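One chain comes next, on its own, written as structure tokens: the form predicted alone.
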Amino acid sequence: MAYTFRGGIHVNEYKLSSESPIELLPDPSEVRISMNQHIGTPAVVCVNAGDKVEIGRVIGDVPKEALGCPVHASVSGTVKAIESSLVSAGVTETYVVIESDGEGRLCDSVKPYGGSILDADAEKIAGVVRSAGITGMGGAAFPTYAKILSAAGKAELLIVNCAECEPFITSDHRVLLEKSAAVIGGVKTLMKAVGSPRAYVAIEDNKPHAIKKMTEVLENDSMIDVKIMKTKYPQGDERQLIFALTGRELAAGKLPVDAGCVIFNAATCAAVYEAFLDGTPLVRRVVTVSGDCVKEPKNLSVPIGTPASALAEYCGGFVKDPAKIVFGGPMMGLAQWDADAPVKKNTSSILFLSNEFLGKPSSSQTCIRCGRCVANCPMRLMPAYIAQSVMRDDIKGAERYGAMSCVECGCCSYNCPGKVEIVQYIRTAKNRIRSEAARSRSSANDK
């Protein structure tokens, strides 16, 4: 039995990398590392321009009772310069650049794990994490070592979400085929953390490869099983897949934790496992580089800062102009201004795309009462509703419609025949509805 959950859409997959190898691309000329690679506090500089560095160098730093991770040095060569730029999310980032040396050199500090794993407590488990500056790689880029305290002694259940359920993204695919050894490395150690007696592998049911794969790898293990889901979108979402998995609904508000669950991505299992085997911190991740004008699709290997160009590149350029350049997968990316832009730790894919495969954009937007976005909502809201509010400059009346419940899938943008942009209003209005509440809570700390 296929696993999934109520609502949702089927999406063209257009997986066309799926079935090609990682790849390591060769360390830049330069790379650019921002500082702003988490949830949290922004990391601070802590080098100088003219500073040599080595892979596995701290570069940037939070304070230890911030929320946030340390950046390090994705390459070996030295600080060419320290600077801030305005990105696509409309913050201004801090960014070191460094010029490589090609000699791809360690930093001394970049060691194994002495101890035994089975010695080491949720604390100590969550410090060498924190340490690696490892968080969230599918997207959210949630500090992994606070999930890890948050969840330790409460979890029942550890899910390694594998549904990689976006359009064109396969870097999780081939994770699990190339590295299912060091995934269940970092399963066993992260369950270790928690304390949780069981985990599921969830897989959607179009990757029978790495079923099979994991499936394998898990035969005789008696803790972990894997978990075919059905091929539907947003089954990657956690509360869609808790829901499928256990039946438990996460209401609004509320944390996989207080489902007795908690979830970290494949690739995030991986670089916890490497982080005690040779103590490598995240400076590397695999990104699939795809979309229709680029003339091979790969999944590569990549060091964090990498511009987007090299990857491109590396794939062998283009085979018609992009339109448009997608961190992430088309429903839920964030489209870049800057061919230059680099590569984070949550990069999971880099898409280039045409006009002609993004379609001409529709002069007129009118909702025509169909009911497509409520039937495919996987948070059973009324889309149509918030969006009208919005329009009607009624922000009250969408977040009594529920708005801050909407976890921005697009399905229902992606199905609606009046192409009325449904999630970017309910965007709208939960940035508004944010602003507000940030406003009360201003004056209410002035009085």
Second form
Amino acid sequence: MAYTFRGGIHVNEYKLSSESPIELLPDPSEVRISMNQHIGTPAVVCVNAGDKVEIGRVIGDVPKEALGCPVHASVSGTVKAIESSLVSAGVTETYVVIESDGEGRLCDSVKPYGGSILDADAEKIAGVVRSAGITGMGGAAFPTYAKILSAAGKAELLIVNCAECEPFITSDHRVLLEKSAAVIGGVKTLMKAVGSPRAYVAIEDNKPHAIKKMTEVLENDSMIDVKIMKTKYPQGDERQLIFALTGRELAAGKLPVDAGCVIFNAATCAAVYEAFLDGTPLVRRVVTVSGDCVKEPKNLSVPIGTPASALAEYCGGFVKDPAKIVFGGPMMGLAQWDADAPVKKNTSSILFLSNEFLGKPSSSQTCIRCGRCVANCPMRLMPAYIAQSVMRDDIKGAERYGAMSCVECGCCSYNCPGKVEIVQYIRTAKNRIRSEAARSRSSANDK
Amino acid sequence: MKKDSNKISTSDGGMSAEAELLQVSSSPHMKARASTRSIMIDVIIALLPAYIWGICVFGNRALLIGAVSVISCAAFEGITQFILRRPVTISDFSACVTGLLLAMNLPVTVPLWIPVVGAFFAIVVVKQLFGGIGKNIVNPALAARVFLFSWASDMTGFVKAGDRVNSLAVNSGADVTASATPLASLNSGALPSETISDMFVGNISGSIGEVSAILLLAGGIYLLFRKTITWHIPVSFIGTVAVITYLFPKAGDSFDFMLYEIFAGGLMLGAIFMATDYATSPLTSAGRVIYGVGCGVITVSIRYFGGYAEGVSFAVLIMNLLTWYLDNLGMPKRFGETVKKKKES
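Show the other one: the form predicted in complex with its partner chain, since we just had the form predicted alone.
So here's everything in the complex, that chain up top.
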């Protein structure tokens, strides 16, 4: 019996690239590496234009006490420019542009972890993970070292999130198949770090090969179990994952560690292992290149900072003109306005979607009150009522119907027959609630 | 966007000649295919068997009334939206559903102006003046039916099933049987002369689309299967009527009386197709159950104590008005909240 949760939706999976092995993308001629690669304080550039850099050289750093981790050069070559530009997420990001010399030289600082992991404590492991610049690679990009430190001694269960419930994405699937030893090594290191005696590798049942492979690898392991999850969106949401595996419900605002759990993405685990094995920081990741416009959907191991267009080119270009480029999955991913938008540490996939796939945007967005959004909401909110409150400018109402608890999974908008962009309304509500709270705080301070 | 950024994405844009711009919008970037229109088509499909049965037993005039009603509803929708400068949305078929439901709620002998007046009241007054689809507070077809009760003698000209009325004139001229519907005899405290199987199949007098319980149930099962409606409202509505009539029968054997009550009048049509109208019913599960129970209690109360034979229309209209409160009452406990409260107590 597969584990599952209540609510959610079944979506067409479009796992076009699941049979395609990971291919190594040659270093592109130029990479643009963002300093906003993680939640927390953006990294500060510590190289200058004209500097020679090698793979693994720190090019952006974060003060020790701040939340965040360093950013490394992903190719060897010359720093061409340091520039900033507005991205479609609505913030201005600073980029280090490196012109590759194609030599792929490694930085001297890249060397294997000297001691034995068995002697390392949470602090030490977190230190290595931090200096390797590892963040959550599933999407949120929370610095992994901070997660280790906050969970150390408190998490009785470590969950490896391999649900990969978003359509199209197959990067974790391929990592599980082709880098299973690295994933397991990373899991063991992280278990040691947080002191959890058990770990579950949670895989959706639409990936039987990955389940078989991991079950084989873990046959004689008494501490790590493979757990088969029912394929349903959003199974990879950490709240639904914890609920499905432990029956514990985590209210909005609570962290997994409050339920005794800590969750890492499969690719993150592999990155942790590599940071210990040969000291490689997070400079490459596996990205699924897919969508109905791409000629040959593939899984590519690419240097951080590679422009999306270079990935598409490697996959044979386009069979249809893309109308939308999405970083991440089609349900929660971020649409980009720049075809050269660079890969980041949390870019699990890049999708090139055509107008035919996207469908015509509806001219009238009218709620017919069918109730599908309420029935599907995994957080059990009232999406239709939140949207309605926002339309009426009733922000208090939006809060009462649960806007702040929304995880933006998109089940409501996906199934809305009236084609109301419910998630967008909820995001508006969240912004308004936050800014109003900030305003009332500042006016209270003035008094 | 960078100037040369779209070299490889030779988008034809579609919006303007120079546009090679990529679309940027809020996630999600994929949508299910179901639309308002596909839902309305499903409802029409589910209604058709019972309506076709009505045509078979009540004659071709039933078809004419349906056509007049549907065409009037669509026309009034288009005209009102045009006058009010709203986008014209006849193609979502919601007006057709209203028209079909209205026709199915009329006796076959009504003069042809009745469905036209009803369509005007349903679409213009109840639906469009309240803001259009999804915003009306009471069910348009039912409100129109109750409005049409102003012409009481026209609205109660029921004929026996099988007495086909084929006149296509404005006034049917049919020799209306004075005999009461099964519901009327139930209310007077006697089991009707029809057998229960006649009631179930639809060999009884009544409005065009309400007589065949089995075909209405089949339509309901189709809608459940298509996930167009949920079980909450029909089951709680019909269940409440069943429980009360079983416990307090007015005549004969409890079980027989209960069966007659649930197959009589507009209960099946009302509970499956009218009370479940999205716009005017709650969208939370708990709200839907309370709403269904409320409909059931009011229906039986009117049937038992009211001066009017049928209670379903009034019951649904009254509960329509409570929808907003029931949704707030039935708001689900948020994920994680139940657990938190247990811990605190």
